[in-house]
Amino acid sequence: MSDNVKAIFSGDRCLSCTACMAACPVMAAIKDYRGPKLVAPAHGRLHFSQEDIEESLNYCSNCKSCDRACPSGVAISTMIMLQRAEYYKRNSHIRAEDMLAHTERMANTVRSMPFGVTLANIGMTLGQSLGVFSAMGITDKRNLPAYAEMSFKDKFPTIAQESSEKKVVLFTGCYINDNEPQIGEAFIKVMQANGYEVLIDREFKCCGSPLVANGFLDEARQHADNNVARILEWKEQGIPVVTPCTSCSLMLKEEYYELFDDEDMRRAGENVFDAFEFLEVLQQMDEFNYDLNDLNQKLLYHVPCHLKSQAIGLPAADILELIGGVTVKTANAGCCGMSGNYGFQKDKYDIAMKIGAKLFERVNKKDFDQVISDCHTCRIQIEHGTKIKPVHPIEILAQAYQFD
């Protein structure tokens, strides 16, 4: 938000323009759902009265297309997540929230167990083809990201590097720690690259991202409150905390303070960069490893609507094109519709695949070498509606840094 009104309260800035409805690809995607500004500032101003729950509510996706269109800062999609969870508080969750909200505790949980993790990857591929994910409210026309051998934190006392006086602290998130270790030590190889040591935080808890999604917003301010304060002792020793995930940077920088209205978590995000971001910083403290191999590489990239949220224009794209024969060409296709989680549940996946059409098109035309995204979810929505398997930038980047 831009100034200190609450979000609840930000609805008495909305003009009724309709831009957010606009915007919207869900309203586009399903003619059920009534829409952003019926959800948000209209019931906002009645404060989520227990007798006014829009029936529609729950087809919002997060994407906040809604915040980026609106002319008069209201906070739409946060609005929107608050009536969730009040809703959420008289109303119980199904089999699928619970699980799809949970997912550190469930990888937690097999890696706890001995093969776990073999265990759990045959077992969704079983759970899938016996429907037994369906009966829980979780799509069966899609798999279930498998779950690596080995957590990125696990892996991480393995990886050899060059100790300096600059540090930062990665923030892995879920989905890098438990399912795409590689992004992580990408991450590591492209800081090392440019002087830095990476450390790692084990007290971090999950972002939060699903958990607000899904309703349970005191459980996420629970992480908030763990989060902040690891944040917060971070800076205090002149440290920042950088992550590859942009839906992990945008809660830990924004989304804290517009959903509970906590000074520490303001100063918090101001500890916190996208790792893209971090590097464009290096870059203008003139620290930045210029030496990198050249790749010959058209590059299609699709730019995550949680990157787009955070207003810090395109990182990824201005550092891959300073790598020799690299062109990086936006995809601009609009939301992949996977957004977080939604594209997993079964009753959002038929609206999850239309919203994505028209990415799948684009990525179709194959005019490029690779694609590219920093979002995960939006990684496996493109290789699920097209076949083709994005990367994420930051491997790119370490590759053009590989000289042995």
Contents of the next structure:
Amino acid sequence: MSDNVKAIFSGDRCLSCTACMAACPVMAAIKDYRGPKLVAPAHGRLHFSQEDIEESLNYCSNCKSCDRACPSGVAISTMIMLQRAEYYKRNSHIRAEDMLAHTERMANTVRSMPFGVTLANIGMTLGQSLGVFSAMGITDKRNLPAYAEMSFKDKFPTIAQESSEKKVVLFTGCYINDNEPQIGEAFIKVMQANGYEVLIDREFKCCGSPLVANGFLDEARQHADNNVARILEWKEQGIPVVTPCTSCSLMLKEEYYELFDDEDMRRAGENVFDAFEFLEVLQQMDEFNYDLNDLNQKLLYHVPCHLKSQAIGLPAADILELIGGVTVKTANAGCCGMSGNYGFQKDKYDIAMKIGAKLFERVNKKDFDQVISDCHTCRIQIEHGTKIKPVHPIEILAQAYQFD
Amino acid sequence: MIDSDVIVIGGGLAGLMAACVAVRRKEKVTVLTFGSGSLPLASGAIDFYNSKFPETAIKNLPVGHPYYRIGLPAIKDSINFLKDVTARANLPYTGDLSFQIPIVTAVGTLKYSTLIPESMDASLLGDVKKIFVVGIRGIKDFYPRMLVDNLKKYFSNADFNPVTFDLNLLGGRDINCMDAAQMIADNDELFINELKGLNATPEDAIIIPPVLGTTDNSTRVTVKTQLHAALIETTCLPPAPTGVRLQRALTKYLEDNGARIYKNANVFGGVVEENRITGVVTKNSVREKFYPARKFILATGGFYGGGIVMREFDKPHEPIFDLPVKYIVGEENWSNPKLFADKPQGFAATGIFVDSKMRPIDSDGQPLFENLHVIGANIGGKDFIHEKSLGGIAISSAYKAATI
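What I would like now is the form predicted in complex with the partner chain, since the data block earlier showed the form predicted alone; can you produce it?
Let's see the whole complex now, leading with the same chain.
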């Protein structure tokens, strides 16, 4: 039995109203999943009193649509993740789950080898064509994201910054560090334009979101304890921790506390901000730099599920609309289906693509100049489904601060 | 952050309707919701009053009744407005205040309502020769023979034919109407072939559970063009496709017209300056957020929706603005022990009293705030469920509040 009680007892508030079922994109896509109501508040509470597992819980993508639909504040998706961890205490992981949960470990291994990145990127293409990934349980229908030549953390010391009394720590997350470091650089540009110096903390580990989603809960707890201790140290110095990755920010702000029920985690969460949420705070304190270039761009914004769950509004849309000539339209097409590494799994690929179909249709109208989304796996899914490559909203804002 | 013209708190029928009306008036609208509201659980039929002639009944209501304060013109306008918005979303509604339309329930009783989705209109059942009642193998809670047994009591001259289709929906979880509606929307071929196989004539009617898609009328149109008989959807247990369609139609109208809908937004208080509200404050697990606006519409529901709570007996409480809540004094008057008796429940009259502009009033009948309006099930005074006026009060009070 898990030592977490808060999330489980939130199931007692369930009225069995079925609002979560009407909102679940996985249920709408397939018949094998018994759905959030049955898995979490119904079966979940029985499960925590006796050893009995509802196996279809592995279909949950952790998009958290159920949580947002629930009128009673039941921590539905967290209950499912806790049960998934219990499931893997008695069942072994397949290779794909191990690999996809440990993206950080894999990147570190690759980077520690000579020519590691080049070889790994070749290896990923080869592995795909030779059927190696498929044998491991990873779909061969989409490319694994390529590693950047140099990680953000390795590049960081070479990025020139004006020092400032005002500082933030950038929590890069795995993807910005290993795959799209230019987003980290864009973040620095934006923060510098607003009078902030950006620090990084090499002690930070992966937020743990992929570990939780794949049932490696004990390991996620170690990451949480490590990261929370670091965040609290920064908090003591009055330096906020900011991240442009919406799944990282949700994990650091809310999910640690919901999963592990530790007061330190709640206190640490208070020092964590989504990047645009932080910029909006600057606006409110009259510290935001409104000196922006005109860009004349029509943007289509796919709002990530994990941003919606944070209940912070749409700060990226509001701030980008301050740029002359920029309009932001939201895609309003629901979940993209990718849900972190869910759409990389061989047995989930078709589900992910079916869920994403509505978004692809919307993007394929091509009535915009660029697609933006804060979440990297949403961006991967949109590019895969439409061949149109989206960017992170912070990259647009960085362009607007670029005067040359 | 952007200032809104109107902030609507609550995303049920009343809240979405008010937001739609405000959007039509070109106002900048933000909807703050916590949980999906009760539309996915509802039939989508909007009852106005339990009378054969609702208009006459409403005209004769006493001065204190919410309908009296809303006034007949706004009530009629709200009906036309809802018909217009749903028609634009390809979900046509039918009916007006002068008469009631029968709809068939899943157990084969007739229920009368005022404003209903076209697909549920059962008016012609009295004139048909043969009535097919179609079940679908695997769907729980829909039994054609039971439905026929009950419906025979109304239409004793008709020839009833209960049938069950096998649409290959077995396997995986037990399915409900929402699942079947989704699957038929994805692929309607088998269903259409089975329906054609009934060889129903233009003098017949086919009654089906509500399975014609989860978004709009497009599946119904496709199916209908290939049949000669009328096709009538019943109500069902939740989650209900008919209610979900209305929710999606209203939401689509809002999103298409630039309104912002923020989910998980737990509004816990308002900021007051003299007799005006200047903003509301939401709280997520780590911090608060202030949403300013010119006008506020409270649509958080009654006891069921959490818009009114009661922790101590005889102390009902409106948790956001601490508005005065009226209720029937004396524990013995609160409930009628016969739950399904044809008598109102005392507790159900609990709510906030409003003036003709839907503003909450004090004990002298004076409005408490200039720019705060209270609509839907938040309003007190009557047992709206017993009156069968809950839906009508919701959309007409919403219309009135949004057009002030």
